[in-house]
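There is one chain below, alone, in structure tokens, taken in the form predicted on its own.
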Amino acid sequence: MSKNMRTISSLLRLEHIKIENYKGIDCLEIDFAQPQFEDSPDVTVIGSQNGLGKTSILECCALLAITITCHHNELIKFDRRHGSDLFKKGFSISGNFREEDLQFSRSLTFDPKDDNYFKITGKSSPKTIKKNNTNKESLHNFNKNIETILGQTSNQLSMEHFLFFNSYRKIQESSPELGMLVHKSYEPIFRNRMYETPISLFKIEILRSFMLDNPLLDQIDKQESHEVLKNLNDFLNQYAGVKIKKLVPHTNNTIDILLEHQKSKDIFSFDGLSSGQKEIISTFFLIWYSTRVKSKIILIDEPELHLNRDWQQTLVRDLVKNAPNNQYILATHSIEVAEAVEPYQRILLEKNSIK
């Protein structure tokens, strides 16, 4: 259905992770199996009973992936307001990445006795970091990103090398402000850290693409907007039988998205879709959108969230079809999702596997 807009570059994957003293995990090592054939999907499905650490494993994968663009012996001050009391005892996460034919290791340790600093060590791939050039955005937002990783926000975390969907994600039933469409970094002035702005990043991308395609905004990425909007409407049509019809401004400086049913021609708000429709459309679109140029590691906790059994059965197939060059690591309770991959792509956690 979807076509990449440019050639995918820099295939990156997480090959191995070791977790020590993170939440309920004392010590755990995982090897993420390579695809057996060149055209096989790179998917790992982690399953278990409740409380055995599936979510913790994904959180550790995300925390480790944040460090890819950091230097050896980088120190990042931890703001305890962002992590509550979860990191009282300290922890260590280490692992190996591969980018094309290059392998490199990363390690993230946190010792609350060491003045609350995260310490990052290990070699970096020359493709991901330049000498004496720190990813300032990554460091500046490190504490804020922890909020998303720990499920304190309903939005996904989209970084240069990975995309993380926590199990608390939700398409909020509210409309973006105009400033959010013009400036991607825009946030309301009176935003309180403890109460997230109830706007889904997915909606902002919808509105921006629609306005650029018409065109109603003057920005440099206008040439891509038509392709982006086309793919978005493909997802909307496949899973809801609708397309974007028009935008409606409100007196409070917000803009609503109106959809048109392909058959009945009824017009209704985007928020009129079911939670399952919004979930699968937003997830597929955001993965395609953020990896259309460069492949990433995709981490999804409970990909079956809000989905019926039929959509659970086709979830993995459709993920790979729409964005085939990514590495997918999924944590699930769904038998349908687990059975959609080969046995070597499944990791089943048991009580005796978490030391």
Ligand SMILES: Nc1ncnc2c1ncn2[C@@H]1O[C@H](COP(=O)(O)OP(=O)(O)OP(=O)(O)O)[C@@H](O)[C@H]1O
Contents of the next structure:
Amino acid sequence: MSKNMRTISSLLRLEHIKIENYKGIDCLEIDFAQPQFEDSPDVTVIGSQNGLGKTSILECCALLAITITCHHNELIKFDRRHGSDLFKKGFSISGNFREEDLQFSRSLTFDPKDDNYFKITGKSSPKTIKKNNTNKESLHNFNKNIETILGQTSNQLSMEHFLFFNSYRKIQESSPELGMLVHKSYEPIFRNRMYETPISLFKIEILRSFMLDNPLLDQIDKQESHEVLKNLNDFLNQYAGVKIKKLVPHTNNTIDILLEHQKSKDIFSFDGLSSGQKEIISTFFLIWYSTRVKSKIILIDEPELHLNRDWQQTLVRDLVKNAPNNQYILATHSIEVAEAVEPYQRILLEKNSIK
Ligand SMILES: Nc1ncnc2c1ncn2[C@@H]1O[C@H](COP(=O)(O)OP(=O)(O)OP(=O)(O)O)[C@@H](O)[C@H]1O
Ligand SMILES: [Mg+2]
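Right, and the form predicted together with this ligand of this protein, after the form predicted on its own?
Below is the entire complex, every chain and molecule, led by the chain shown above.
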């Protein structure tokens, strides 16, 4: 797989997290062990029986990472329309990040008695450009992102500092719209629809790279979009023996993605791929695509979803080969995934480890 586009500008990692009163967790502290050698992969695998808090920990990591772009002492109103049953009780999450040689800490507290405000405090990285979260659009996005973190939607979340794959993720069998070519336009399009049909982030990215490879479209670096397409086709070929053949526009402004099987030459829609093929191709592509310039923290709940034992065994190795500079935090039931990392990179939650 070609990596010649990679120009890593910073390495961000979550080093420590403390969670208090979040869902079933009363109090829990975790250190995410540093890789022992310079070329060791930065992977932590969290395992446990059902219901012991793996998903809750990943949610807390994502909730904390979302605050990196916030200001110290920022207050953000929780919009109850996004989840009236969520956060009925208060909680607190704090942690330390490191970006290259700089350390910074963040904390997020929520108290429903305090008029449903998230309070964000802590020193932040001087490298991060803080956003003004107080305008209507940013508030809406902040609340939508929280909804995704809590598994209320089936899409992955791709943010500036992290990627989050919740365990409800699904490559939706609905097609992206032509207007979604313009990156920033996902939200307005979703909102203008009478019924929100989520379109897979993955399909939107495919559409973008495919269309922008067209010399008539003038917007993005052609070299880059060519490289993106080449990588996407490598993933499609490796895991499903197919390549993208063409995009077919429909009168309702949606675009279907057609694939060609390399041996049989059969042509079929992307949605015809198996669930395991869709899962591994979309996960690998989104991670590679979103972190090819700047590394991120990658949070994956149940990375074994839809995968057979062989793919579970090679998953960590291939993830790291695909995008080696990210920090990976995985929550899993799979022995194969857990055994793919060193013992110091495993965290086993037991009934008495969560107070
Ligand atoms: N609001 C809440 N208050 C208290 N406990 C909660 C709340 N919401 C969920 N729980 C409990 O917290 C735990 C959440 O577990 P979590 O989803 O993090 O487990 P998990 O290890 O990911 O499980 P699985 O392997 O089944 O995915 C469950 O035992 C659930 O019953
Ligand atoms: Mg879970």
